[in-house]
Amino acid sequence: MRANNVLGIIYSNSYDSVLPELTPLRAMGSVPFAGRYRLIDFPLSNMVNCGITNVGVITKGNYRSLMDHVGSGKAWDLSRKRDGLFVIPPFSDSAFGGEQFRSRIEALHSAIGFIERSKAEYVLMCDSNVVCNMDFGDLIKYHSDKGADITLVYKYEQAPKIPGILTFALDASGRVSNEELCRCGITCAAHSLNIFLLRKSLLERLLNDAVCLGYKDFDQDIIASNVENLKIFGYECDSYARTIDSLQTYYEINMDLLQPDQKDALFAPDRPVFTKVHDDMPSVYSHSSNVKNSLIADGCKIEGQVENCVFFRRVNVGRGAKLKNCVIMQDTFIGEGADLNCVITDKNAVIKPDKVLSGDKNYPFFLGKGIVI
């Protein structure tokens, strides 16, 4: 199986509800991450790195910033005359009473025209709330070698706290032998990363059957109910992979990148993560600044003390300000003498001089977009 014979599908609004602090005005896929990236950069880059040249991004709402970010797909070499990157806007499907989709099955069916027009033989589907850098080429080869009908990618660890996430058991050959929905708090399990590979004709048949039968849940009604009927195999992701299920995990993943081994695992040199490039001036560090173990994007001006922080573009830190264990998004202004610990700010926040904001590593303090304190 060749990678250019695979159609990529990315859900940009998957699990928006688990990150309500950052998704009221943007899709999950366009949530800023690691100083200069967006979450959609990871599934997009994974697909491009293995040779997939036709990718559809399914949207539902708040996708203006997403469209601004992905544009024509040029940053991922997907601006093409044939195939390329396609943003699929929400579509009122007559099969569901003319309403917008409310589930993964309905989302796929609303994009069925795009899927049917593709000449690819296989479909690879991903979410935007999984931060990983894996070789999809190996996944495609595994699927072909096993003669699988469906291959799903999993991680063996404590399952994310997302209602309905799929956990399962595998036999010695790697075939899924039992499926059940995860119980929150389960200690350790093989849980799905919501990355699925299957033949396009099979997906079309399963979708049409699901719509006729009124099914809603892709994991339960299509995957779990067909364990006995289809050859469903699991492929373990042995590289860095974290699922965002809350503001806490979003914070933790950003903090992970301050550890060199974790950063190197996610940003592997042989599998680059592409993003939209912004030309900006270099960051400026005054003689009064002191920066330790931090990721600092372009255009920042730092006159205070910064330790274990992730800064996005054009953050301004005043003289005498102290920041520790913070994630500060672009165009945030932090006044002189301010003291921040375990704080996440959205874009364009303003913290006036001498203010003190403190959270905890297990409960970071969040400041919304454009808020002034």
Second form
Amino acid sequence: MRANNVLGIIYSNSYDSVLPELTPLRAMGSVPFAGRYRLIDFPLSNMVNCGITNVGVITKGNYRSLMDHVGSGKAWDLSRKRDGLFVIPPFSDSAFGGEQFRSRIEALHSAIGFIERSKAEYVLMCDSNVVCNMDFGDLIKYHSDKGADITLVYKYEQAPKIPGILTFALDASGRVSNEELCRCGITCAAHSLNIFLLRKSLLERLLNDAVCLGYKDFDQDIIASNVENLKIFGYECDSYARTIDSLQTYYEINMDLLQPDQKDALFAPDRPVFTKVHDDMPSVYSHSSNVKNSLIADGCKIEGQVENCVFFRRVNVGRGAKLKNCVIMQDTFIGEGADLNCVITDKNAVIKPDKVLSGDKNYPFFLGKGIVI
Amino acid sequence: MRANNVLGIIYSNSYDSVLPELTPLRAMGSVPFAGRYRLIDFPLSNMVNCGITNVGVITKGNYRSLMDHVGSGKAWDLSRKRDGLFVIPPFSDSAFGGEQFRSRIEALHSAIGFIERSKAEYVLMCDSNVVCNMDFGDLIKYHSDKGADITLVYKYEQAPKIPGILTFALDASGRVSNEELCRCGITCAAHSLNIFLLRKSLLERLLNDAVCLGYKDFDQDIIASNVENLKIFGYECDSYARTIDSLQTYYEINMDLLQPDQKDALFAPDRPVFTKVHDDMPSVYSHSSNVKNSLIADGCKIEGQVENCVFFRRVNVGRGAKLKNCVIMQDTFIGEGADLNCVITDKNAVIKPDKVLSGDKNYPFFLGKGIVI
Amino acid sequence: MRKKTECLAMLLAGGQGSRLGVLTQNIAKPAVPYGGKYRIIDFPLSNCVNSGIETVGVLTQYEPLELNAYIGNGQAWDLDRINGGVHILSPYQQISGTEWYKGTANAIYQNIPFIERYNPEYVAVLSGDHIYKMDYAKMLTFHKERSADCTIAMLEVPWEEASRFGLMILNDDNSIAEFEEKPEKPSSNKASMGVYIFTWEKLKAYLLADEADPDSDNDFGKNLIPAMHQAGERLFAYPFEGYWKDVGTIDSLWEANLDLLNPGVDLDLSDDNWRIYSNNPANTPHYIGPNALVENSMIAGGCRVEGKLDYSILFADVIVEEGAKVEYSIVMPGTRIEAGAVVRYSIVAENALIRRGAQVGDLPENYPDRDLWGVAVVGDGLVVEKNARVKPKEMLENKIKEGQE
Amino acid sequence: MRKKTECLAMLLAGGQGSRLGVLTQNIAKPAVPYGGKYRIIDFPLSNCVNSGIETVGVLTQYEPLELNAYIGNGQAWDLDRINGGVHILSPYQQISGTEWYKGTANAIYQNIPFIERYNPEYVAVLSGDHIYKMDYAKMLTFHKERSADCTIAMLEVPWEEASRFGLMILNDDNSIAEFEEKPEKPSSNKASMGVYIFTWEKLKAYLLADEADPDSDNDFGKNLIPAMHQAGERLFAYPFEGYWKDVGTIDSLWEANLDLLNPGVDLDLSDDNWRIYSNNPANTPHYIGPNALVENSMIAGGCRVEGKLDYSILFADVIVEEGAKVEYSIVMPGTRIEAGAVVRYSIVAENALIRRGAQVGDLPENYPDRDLWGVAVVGDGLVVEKNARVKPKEMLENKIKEGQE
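Would you generate the structure of this protein in the form predicted in complex with another copy of the chain, following the form predicted alone above?
Expanding to the full complex; the earlier chain stays at the top.
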């Protein structure tokens, strides 16, 4: 199958609830990450890099900043007459009594018109809270080689602390085996990255059945209960993949990117991660700056000391300020002499001169959007 | 002031309720009109033709087909890095207790973030149910020449049957005068086309006041009650402008376009009306076709008799079928020998062979989307 | 690092198309209007994008202005891509000197740096003057399956016409045994369609060799492909079935247009799965007047028809006034045919004005000596004055005087 | 009918820029990188779009490949417009014959049909090798207010440098009394910036006259504008204040870059109301290593800095290894400076490799005879081998051998 025969579906609101600090005003997909990205850039770029040209982004609430970010899809070369990127706004779906969808099944069903209109044969679904860079071309080939009905991507490691995450055992052929299916989330296990590939006609049938039967849980009612009826295969992701399940992991994953091998794994040069371009000037370091082991996006002006930090666009660090182990989002202003340790600031925060803020590596201090302190 | 100093705002859901037949699944702005257009094309093209490059489209419900139609704004050359076209989805606005907006004031307030971010000095607001082609450049010049605080566009003729439409009297200078302000809607009067031009800072102030004071009615609480405090001028529209207030007027306005002078007035060659391009082939007439006094969009295949009709894209008329005084929307299939008089079909309708349907010029027969009869 | 492109296309749009006379006086041949709303180049461009080829170089050095303006940023064909998209490639100066394209192979040779930017595995070389719908992706699969070095799309033509074409004699496995260039007595009816897919590495080597040969005319058909054949490279013919027409002459252009009105002809432009894109101005639905009579015709947007129309194709914004008659004719955008004028068996170019009582073209049956008869042509922007006459076969290049009543 | 365009811009990007030596060996001068993420042409293009000019013709006949690829469909500058947008205009063949651009005026002359398509009232003619931010809309207002035929942007330069410029002597109303072309003893310090606005009707008439004059060099400064002046047309000088720099030489390019690190220089690239757009690849935030020392520098995306950096500008994806030292230097995209290498007072072009222990450039204080000192340049893609040395003022065009320890 050619990749342009695959329709991409991204949930922009996946597990908003595990990151309440950053998602009151934005969807998971538009959470800033790694200095210049938003989380949705990763699934989107993965799809585009393997040749997928038709992507639907399912939204629920608070998706204005997401729409602002993805725009017409130009940054991913998905601004097209035919196919391209579509943001699918919530729709009062009569099947659910006019309310907005709550579960993954309902979300998909609410986009059923979009899915049906597509001429693609396959559907590839991703979540926004999984930061990964993988070659979906290999996944597509695996699916076809195995003759699978559904292929789901998994990692074998400690499962993220997300309620109801699917963990399972596989037989020698890679097929998800029935008996060892379990839902735990504590020890090392093959856990789903919520990346699913299946034939569009099969998805349509499963969805219609699920709605008729009142199913709510995609993992349980569609995947788990069909392990015998359908050939469900697991595909192990051997490239970079991390799941965000809390502010703590969000912080850790940002910090881990200060290790060059982690950064190089996520930003594989042959699979670039695309994002909206902002035309900031390159960052400027003054005479008094002293920056060590940090990731710095464009447009910053640094006059202070910075160590082990991730800076987003246009961060301003005054003379004599000291930052250590911080994730500082765009347009944050750090006054002269301020001293920050283990702090996450959301956009447009202002730290007045000489303020001292300190969190812990295991419990970073979070400063909300636009807060002046 | 340069037109690119003006921010355009279009209500896509204006008066959905007056056209219930066509708006259960779409916003007023995406109601098909005149063979190949959607109603929003008219305010959008007017704005673009006078040089406005930043337009926000405020939506409420059922706006998927609208988003599909406007896409990234390319058709209006509004797909831009900076400015361009933005669809503003409804947002749970805490000022209104988390519910979606109901009034024009609430709608505008819900888009206040978008309005504030714009660098334009002025705001021009339009509705989607007013079909007009006017030179907004002249309006902008008038506003500036008069030193007006608010300029509203009016027509002097029988007011449309829209509840609460604003009618008023003007003094010799063109200023809306206080004493004769009234709300009627029956006889000839200067009635508002709901096109307003004002300084952005003034709009922001008026909106904030209105929300604080719990105002709901833009016309009454913002325009009428400020006639003395503000210099509110009326600008008479001397070009084509018709207001849709019911299925009946919708039908009439379509039919009136069969008069070449009406059509030429709406489609002024120096102010083209842009719309999404669909790449249909030109329409084909067979040996057995006989078409008189009709407006035919691309992609039709006509083998029957057609008189006084407006055809949208890809209408198929079988041999021996007879259509008179009909508005036939896209992808309608008319079987052989069918006989239709004064019928409006929504998209994808199918009329089986030899069916006879007849409405009246004053009460056309309406066939809903996808109905097979 | 730029990602590898599997296949890019180079479209040879250079020809002046002199056999189209006045129709190509100011525009390159691929920009000639066709089929009510299209231009010839819409076909290869749409084929490319429908086949998944999103990087297209259009090679031209002759009057590219109209073509440039028509192609614009490629948006109409969904080819306004960030990587790739459509690019018009004119000759340019280098430190080592400058030259115009000498031949088709040289045109590609001069653009090797363009091609290499995209790092393609395969390059499709297409000519820009044929009307056809073709899935190049299928041809590429054929090419790959055979590990071919060059695959040539091939069509079986009627034997009696075969001598007008470049022909191929094939072995059983579809590899090419021999070429015959417009032979008097054809021994094959398998004609080359002017559509090639090359393995880029091979093509590049032969382009360099061809350029180094001072005796070469630097032409694909005459030099480069025979050279590959002689050297024993793997050349295959890819069989194509379907509508394919060269529109290089007035007669074939006229015929190819009227083919669209013939239900028996296998060229469906309404197929939603293989759309032919075009770049069209904003125009309204067309209007048919109360006394018009329209039969067997195709009408584009913006037209106003109040007269009689039969077996004709009107492009955008054409006006046919009440009492005017248009039969078996092609009328290009913006032309006006006044009341009482008669246009028959003609091609009228853009923005012409046929005034009252003028007569353009005539019925073949009025010409017992068929050699005197042919399609009449009126060049763009010309005025055919009142009661004037443009004879069959005539090609009007300048204003014509008012005729006698 | 196409709507009237108020003003379109023609950007003269033709120059080979030979004074930039290896830096323009394979690219046109406007494509030379500047300021960490920009190329020279970003400035006039961004000025155009910020001034509301959305139709820009870029005239070039020299190595347009890189420029073409860089400009692409114009999206980076918001110039991927359906009407208008940015178009690269190379010479082409017409029925009447073909020719390369003979001079700046001839380049515009050859593109009259392009200009006329947009039916402009005014045409701005810009040169493509200056760094400046300027609102052409204000200049246009000035032009219109004075009913000028030609307005020339003018900058007051220091008297001691005035003799390097084309100068203007003005009347009280800012109309131009006289021109002085690089005079030895300047009687004015008002220099032309190479930015012109013409009333199109007038410009067209003079272009036609200039073309008809066999003795003309077809140059704006030498022929066309003096001719307008002589004929008594209304020529005005528009005073500009702000940063403006010609980057036509290695020294001025180097200086103009380092100007960005000087807070006293009036060139703010972070102004949100006058953004300078550029076309940049997808790259990550840059990374500063644990032992790096970065001062007074500007660093673009994708870089990895583990060494010492002072008064330098790194373009995208540059690597400075631990122990390497870069001072007072400009390092263009993709270059790698290995451990222990020292780069001082240099411009290193794209994708070069400076190997361990190599030394590029030197401090001026080490050269008592300042004529022997100058900025060192390493051409693109070159390797400076281990311990090799590139002397000040040297311009490395070919691979250099390994040096002695």
